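Here you get one chain, nothing else, as structure tokens; it is the form predicted alone.
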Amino acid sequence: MADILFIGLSLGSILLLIALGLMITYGAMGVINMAHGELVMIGAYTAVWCGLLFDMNMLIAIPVAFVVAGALGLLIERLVIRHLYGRILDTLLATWGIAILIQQAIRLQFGLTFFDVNVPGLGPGLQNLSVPHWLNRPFDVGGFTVQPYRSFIIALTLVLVAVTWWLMYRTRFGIQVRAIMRNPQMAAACGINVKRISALTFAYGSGLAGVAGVMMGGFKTVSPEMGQALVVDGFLVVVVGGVGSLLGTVVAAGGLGEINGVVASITNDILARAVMYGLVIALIMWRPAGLFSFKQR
């Protein structure tokens, strides 16, 4: 049973990384970013590409994926999202279109195939991400099988959650982000550069998605469609935990990840997702604002 709980905790950790980015962008800017899953995919492809072209270790590829996904997120915010603040349905449609464009760009290898240039590892086929050998050696501790790669995912997630908490609650940047979450007009009236803070927030959330993509690439094959299902699960975590609540996101990701892992181990993946969706529906009916929503004045 401990092994099953450990697997569920590692799945919940990846889900938490994805949901953290969504929580920040949706909570701070009211943007439903349907392209978040494609940013996860970009992070995974970045790690694959770093390994193929530069023989780069996966651990070194993690910060590279963060920077690449963050830069792409910043570009999306500057070109599209910035013009749609306050129009939540328009952001949904626009980012959905961006998600399709990114997928097709990967399939076309960023359009280079038009010029007969083929980049190995970036095509529409399935790619595998090489995990360091020492992370694939399970060992027993008191009858409990420790899986190094899953332990690494959990440890990295804890570090990133701590960094996010520090940014949000112990820095001037975090104060400005939380002010924008509560009331962007009032924050602007107090002298906060809302556009600049929003752009940086969007880039940081996108970077977290890139890191999640690298972690997911160690479990599954990397493909242009790998982010589609992940973004749905990420939104479920954000809604259940409460929009803009870091604590709620952590609790919801851990709970849903454990439920998915335990039910999947006992039965199968399909029934596990059905149980998870049913539980999410019940929670939303019970608490429409989420488990840890802000108090309204």
Contents of the next structure:
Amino acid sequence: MADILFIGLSLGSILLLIALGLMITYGAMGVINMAHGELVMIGAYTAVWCGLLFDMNMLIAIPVAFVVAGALGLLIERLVIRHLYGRILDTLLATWGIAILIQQAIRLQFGLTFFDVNVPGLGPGLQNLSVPHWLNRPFDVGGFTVQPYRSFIIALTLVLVAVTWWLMYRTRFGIQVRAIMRNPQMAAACGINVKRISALTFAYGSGLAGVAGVMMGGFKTVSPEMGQALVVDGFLVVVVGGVGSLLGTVVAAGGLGEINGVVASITNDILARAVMYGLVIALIMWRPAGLFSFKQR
Amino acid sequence: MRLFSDRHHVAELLAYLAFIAVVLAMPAMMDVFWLNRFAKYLVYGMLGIAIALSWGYAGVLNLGQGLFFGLGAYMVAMSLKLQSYTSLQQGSDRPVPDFMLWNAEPGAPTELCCITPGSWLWLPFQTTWFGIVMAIVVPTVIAYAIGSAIFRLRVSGVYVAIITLALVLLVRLLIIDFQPITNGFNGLTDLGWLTVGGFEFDPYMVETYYLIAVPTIVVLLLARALVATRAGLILQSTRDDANRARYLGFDVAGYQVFFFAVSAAIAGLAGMLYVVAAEFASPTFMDLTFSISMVVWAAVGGRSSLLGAAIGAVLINTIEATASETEMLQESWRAIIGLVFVLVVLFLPRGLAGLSHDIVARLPFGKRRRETAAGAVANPAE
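Show the other one: the form predicted together with its partner chain, since we just had the form predicted alone.
So here's everything in the complex, that chain up top.
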């Protein structure tokens, strides 16, 4: 049983890694970023690329992926999202277009054929990310098998949640973000540079997606399509937890991860996901604002 | 409503007539191969109409429209599967789907009643009419049930989108998981042709094209008539301000449920006709990508214009098909579609229909309607 709970916990922490970025952008700016999964994919590809070109360790690739995905997020915010604030369903559609664009760019190795750009080593082929040996050797502690890589993911998630909490609740930046979450007009009237803070928030959320991508790369093969399935699960976590609530997101990710893990051990993976979706639908109907939500306005 | 009293109504009427004329005249312009393709795009056009009804008029963004399309497709595909010669050639006296025989345990009875657990569900589909009727009834009933639950609880906006999205993925997983009776990932293939009154509808035939084109036109006109009724007008007031409509004493949820169900019925019909033209049904109909694509088509065409959404769907799919066969664009067309889509959302939020509306407004002749802010809100449907 402990094994199953542990697997559930690691599933939950991956969900959380993905949901964290979504929670920040959705909660703070009312942007449904369907390209979030593609930012995760970019993070994974960055790690692959680091390994291929610079022979870089996966762990060193984590900050690189954060920067690359964050920069791409900043670019997306500047070019598209900035013009769509307040049109929440339009952000969903526009970012869907961006998602297709990013996916194809990777599949063509950045090369829209007529630009003739080609980056060797990427492309549609499935890639594998090598996890360092010392993270791949399970060991026994009192009859309980510890999976180091899964433990590492859980630990890293905890660190990132702590950093996010600190940023949101203990810094000037965080106060401004939370002010924008509650009431952007009022925040602007109080002299907060809403545009700048929103752009930085979006970049930070995108960076988190990049880190999630590196972690995912150790689990699954890296492919242009890998992001698509993730973004939906991430959204469900955010909505169930309560938009903009860090605590809610953590609880929802943990809960859904555990349910997924436990049901999967009884039946199979497919049915486990189906049960998860069913539960999410019931939860949203029961509490549309999510489990932990603050009163808005 | 003052019909034809200004240039916008005249333009709308002309657009409808032109669309209907082009659709009916298509067999004169294309060979049967392209005609079959175009029939599929018309089915997508029907989906565009369904999306425009629920999104443009009711303000309900359904990201799971593929659920109703897929259910409609599966219902009729089950019937056609039992008509196919692959299932007739299996040695039993009543037809059994071939995949059930492959997966059956040795010595199991080769009857639909009990070849695998749950295979009795297929029994009524031996009558083709049952499949055809269920293709409309099942989506409508399910939409009615879901709609009642969602709208009575006053779930709205993004949350409806998320619920419908989770729902379509849930059903997709169930279909994949119940492999013994649904053939899982592979879906239902090797279907027989639809046979009505002894007449076989070969997918590559002009008659089959009309079997799809005529319902598309009928659905378009009925939907247009529906939104002009009192119920349609109340619905639009609900979209613009649900609370205001509630204060005025309208049963807001009732209207939303009704239009949600109508939209689902159209999607079910579309799914059924798609199977007739494409000869398969698969879980990909319930993929997230497909459901969002429909919304994309409607957005490009114009989310609050029924005809615009239909034309958007037909146009994008035709362009995609052409581009994917042009050598220069073969690899990049998808990326270009993504880019076009971003640009439309940014610069043409009302889609092509909105663009043509603006162009008509600038034309120098005809009676000019006074464009006030109130007028623009009251008539966003053009």
